[in-house]
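The chain that follows stands alone, in the form predicted on its own, written as C-alpha cells.
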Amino acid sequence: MKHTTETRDDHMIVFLDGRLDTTQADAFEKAMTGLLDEGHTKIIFDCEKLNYISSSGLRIFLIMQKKMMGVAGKFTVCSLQPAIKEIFDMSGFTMIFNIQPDLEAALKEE
C-alpha cells in the first residue's frame, strides 16, 4: 500500500492506495503516529483508492480514533469503496468512526 499526505486548511489528509494488510501495517502505523507527534489534530483518511483492509489495518484506524479522542482531535474517514464499507458495517466500525461520502464532505464537516 502507498499513502501520501496533503495539508488543506488545518486538515491533514492521508490518501490510501492499495492494500492495507499485515505486511504494511507496522510502517503505516509508525507514519500515522508521526503525524500525531507533529501536532496534527484534524486528520482525514481518504480511502477512495483503498481496495483491501485486513484486521491489522482496521486496528490502525482504531488506534488513530483513540489517539485523536485523547487530544480532542478529529479523525474522519471518507470515500470508502463498497467492499471496504461492507467490512466497516459488519465490524460495527460505521458506528465508531465519522465516515463521510467524499473528501469535500469531510473537509466541510466540523
Second form
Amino acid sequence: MKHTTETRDDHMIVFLDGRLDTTQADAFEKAMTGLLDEGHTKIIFDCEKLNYISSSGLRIFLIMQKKMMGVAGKFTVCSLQPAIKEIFDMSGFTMIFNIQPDLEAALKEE
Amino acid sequence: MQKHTLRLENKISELDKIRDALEEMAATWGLPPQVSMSVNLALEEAFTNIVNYAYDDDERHEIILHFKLQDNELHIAIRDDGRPYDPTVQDEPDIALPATERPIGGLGIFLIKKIMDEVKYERADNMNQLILKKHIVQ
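Alongside the form predicted on its own that was just displayed, please also present the structure of the form predicted together with its partner chain.
Below is the entire complex, every chain and molecule, led by the chain shown above.
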C-alpha cells in the first residue's frame, strides 16, 4: 500500500492507496504514529483508492480514533469503496467512525 | 470440480501468495470480485493467526491450503502442524462498544465467521484443520 499526505486548511489528509493488509500494517502504523506526534488535531483518511483491508488495518483506524479522541481532535474517514464499507459494517466500525461520502464533505466537518 | 493447493511457509510475507492465488482463481474459476476479496480477508485472518500463535519454536513449518469449487460452493481447508487450537470457540468481540471501550484486536476470527457460511475445526493426525465454506452466488 502507498500513502500520501496533504495539508488543506487545518486538516491533515492521508490518501490511502492499495491494500492495507498484515504485511503493510506495521509500516503504516509507524507513519501514522509519526503524524500524531506532529500534533495534528484534524486528520482525514481518504480511502478512495483503498481496495483491501484486514483486521490489521482496521486496528490502525481504531488506534487513530482513540488517539484523536484523547486529544479532543477530529478523525474522519471518507470515500470508502462499497466492499470496504461492508467490512466496516461487519466489524461495527461504521458506528464508531465519522464516515463521510467524499473528501469535500469530510473537509466541512468541524 | 476445480481444485487448487497452496503450500506455504509460516511467515507473514506468504500472504502475497494467498492474494495472488485468489486473484488467479477469481479469473479462472469465475469468482465474483467481491467474493474473492472477502475470502482473501478470511484467509489472511486465519493464516496470520497460525503464523503468530500456533508454534512454540522458531522452526520452519508448512501450512497447506486446499481449495475446491464444486456446485457453486467454495471449500477451503487450512492445515497446520501447530499446537491444538480451535478458533471457532473463541469469544466474540462486542462490536456495539464505543471506540473508547473497543479493544484493539480480536476481530480476526469474528470476520472469518461473518464472511464464510460455514467454519469448522478438526484435529486429526496431530494437525489442525480449519474448514471454510462459502456459497458462491454468481
